[in-house]
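Only one chain is shown below, in structure tokens, and it's the form predicted alone.
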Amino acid sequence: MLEGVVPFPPEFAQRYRAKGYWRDKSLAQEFSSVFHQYQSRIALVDGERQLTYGDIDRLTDNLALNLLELGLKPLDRVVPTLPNIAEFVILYFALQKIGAIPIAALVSHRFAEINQFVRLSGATACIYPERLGDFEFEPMIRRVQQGNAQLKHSIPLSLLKQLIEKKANLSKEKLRDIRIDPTDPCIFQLSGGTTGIPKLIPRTHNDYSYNSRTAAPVCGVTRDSVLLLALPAAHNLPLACPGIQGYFFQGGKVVLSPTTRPEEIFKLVERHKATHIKVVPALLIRLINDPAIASYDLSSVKIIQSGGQRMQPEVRLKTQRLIPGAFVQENFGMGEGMLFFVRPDDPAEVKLETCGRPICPDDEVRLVDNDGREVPDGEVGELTCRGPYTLRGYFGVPEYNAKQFTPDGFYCTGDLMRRHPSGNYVVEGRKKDLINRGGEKISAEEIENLILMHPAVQNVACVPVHDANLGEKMCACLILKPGKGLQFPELVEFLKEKEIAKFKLPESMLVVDEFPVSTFGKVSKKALSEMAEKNANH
């Protein structure tokens, strides 16, 4: 096993195991009797190329081989940044065929976190696009390798492409040779950590296998579903719950779409008869308040998965009037393993007010106070779980796992949450000083440690103001030094010399004498949001 994966202990590896859960095959193994059972069928779609399941087997195989020539071998880490387009999706399968591990890389990072990602992990290689509208990722690529000895393989695009098609020199046996531990990670997510470093998630071939065959089902995924992926494949949602694996596995079509634009969206759904669509609440807002949605026939739509963020009612009605075919199932998930969802037979107040239940049963949820209590039925606690796809803890970092898991293997998430009466949840908030905006999860401490390194602040705090859009954005409140001043576009342009993603960037800014305190002491960012919405519809 790869040194730093925290092993699930053996009595509950040997249950799962026992169980079926865990089937004790690579990815590749198990793709492997997918690609040649649906061989002639189409699996993926990106704009005018469709690829069988065949085709994919095949380029993915010579891929593979290419890259094991170039130098890559099992268990190294590679750090893709790719848009949503047909490569990403072949090389995904190629690493798993070889045994290296993608992390869950956007292509909305910048330096600070591809740095940060290559460090923590250990990457030997990056692959990324020459370019994405006006930004140019070879520099930035570049200067991740000079503080990264490891970093050996930086591989352009136009690279990748020609990787894909070059005729292979070595023999299929060299794949046929590799020997892939089900229990190592297929691959390493990103937490959305408070502590400003995110940290890795190890999926491991068995659970994230298991992950995708079960939420499948729940999901209404048959061989004749039609997914439209506009969401970043990477993350966790569009990639394994089920999405693209989970579609796969059943001999389903995905449709990449380039673009979370609305009218391209739907066209999309028009032209390939989508039969499920990936949102967040923010993606579902834009797609339903759009007027191009009248003119299009969405009726092949039966499923709108929606998660990263609690979705309001009224935006559920909204959909279900505009797609009366369409059933809006809400799930809670994360990348860290358990999956909740709002199944199609639960009664209507129950849809609308919960995000589900878990898919396994042995996934297991204690509700908790403050002190690891469990809360009585009905009352918030705080989300505890572990289960046959929930890690065990974060990729080196024992001294961050014994603070989040509990003695007994219990991933203390925290999210507040309480037990419906119909044995579904409903989330209540979160503990985690996280800014939630559209599904994106932005750690406050990590801008407000930026910030801090500004000449005129003195103190600094980001909190989240409520947005119809987007659920949640980010105000920056600030305590200035005595004598200085700072204007907020000063402060963005800051901000971005830091070269961070775009959307960890504040969209407003406070300035404020002093910061209002708890009972405790503490700063009170309850009180500071508060502050920042009045300030925000003056």
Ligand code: AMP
Given for the second form:
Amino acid sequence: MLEGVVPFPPEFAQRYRAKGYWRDKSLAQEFSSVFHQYQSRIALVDGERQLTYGDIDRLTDNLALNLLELGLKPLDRVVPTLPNIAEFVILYFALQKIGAIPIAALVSHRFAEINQFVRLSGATACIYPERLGDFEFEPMIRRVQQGNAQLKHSIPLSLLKQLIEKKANLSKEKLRDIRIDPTDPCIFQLSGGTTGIPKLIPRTHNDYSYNSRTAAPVCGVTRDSVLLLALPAAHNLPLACPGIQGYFFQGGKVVLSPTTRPEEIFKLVERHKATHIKVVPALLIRLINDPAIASYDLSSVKIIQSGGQRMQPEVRLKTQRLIPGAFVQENFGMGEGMLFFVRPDDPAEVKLETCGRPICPDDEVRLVDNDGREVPDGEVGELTCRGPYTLRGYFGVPEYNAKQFTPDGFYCTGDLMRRHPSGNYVVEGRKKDLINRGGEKISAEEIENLILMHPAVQNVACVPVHDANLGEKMCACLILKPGKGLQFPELVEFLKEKEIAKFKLPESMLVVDEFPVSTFGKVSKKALSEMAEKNANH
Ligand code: AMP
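Now show me the form predicted in complex with ligand AMP, since the one above was the form predicted alone.
Time for the whole complex; same chain goes first.
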């Protein structure tokens, strides 16, 4: 097993195998049967390109062999930053065939993030588009290489396309010779940003396959299902919950949308008669408020699956009015594993109020107080959980894991919840220090550490302020050094120089003389949030 991965204790592994959750197959083995079984069916649509399962099998074999020839090996870590294009999907399954481990980076990540992912994972390859908009990736990757000697391969999209098409020199036997341990990671997802430095989430072949196979029927996915995917495909929900993997397991079809522009999405839904759309509430809000919605036939849509953020009941109700045949299915999930879904046959008020319940009978949920004691039923506590597809530790950070996991292996999520009498759960807030901007999580500490480097800043606290579209936006609350001044545009420029993803830039600033403190003498971010919100509304 890859060093730095925390294994499931043997007694749990045994139980998960005995119950059939873990099948001890690599994702490559799992999908080899899938590609074979559904050979002639369309699996993937990207613009005018339509690929069958057979095509994907052939192209991923070919790419895997070419990557092997280039020097990639089992357990190598690879950082792709690709948009929603067929090449991403082909790369993902080709890496699985080699037993290499992709890191779920985004096309919006910049030097600061890519450099961290490469360093933390020890990645040997980066795969990226040459340019996107006015941003050139190549010089950035070169700089990452300068500081990371092990990063041998830099593969721009044009080369990736050649490697997919160019007939491989190596024989297919080479792939059959590769041995993959199904308890090893098949991907590193990225933690939702509770600390300054992102953590890598090892998802194993056994657990990631179970995750998607089990989520698919819960979301009504069948071989006739057509998923419209506009959210970044590497994220856990679009990739695996049930995501691309889950639709493929069922023999369904995935239509990639390279953009989140509502009208483009409507066009694709109408053209391909999409049955499912994957959204975060922020995207759904854009869709239902775009006047173009009335010009398209969206009646094929049966399920709109929403996760990553709390869904406001008004959004659900308006969606139901505009797309009456669609069920807005709430999903609470996380890169770390645990997945809740509202079920289609839950009573109406349960659908409206709750974020669902776990997908596996052996998912264990405990809501606990600050001392780790389980709260009485119906009261609010922190969600702690363990189960057959929830991690037992982040990659290579034992000290951090000691804080984030209980001694008996429950992952402490930092989310506050209450059990609803129906058995479903209701999100009540969170105690972790992040901003949930349209489903993308921003670590307050990460941005605070950067802002503290500014010569005019004495102290800083980044807090969420409510936003009608995105759910939350970040406000940087500052105490300036005596006699110093700082304007908001200057702060943004300063942060841009730190080369972080654009979605992490604060969207407002509040200068105060001192921070409000709680009864324990700690900075009260709650009070600061309220101040920032009042300020924003002026
Ligand atoms: P990520 O790993 O980026 O998917 O983020 C996981 C976190 O997103 C969870 O721990 C929650 O804080 C938040 N989250 C996910 N789904 C929901 C939901 N349905 N309602 C509220 N918060 C959610």
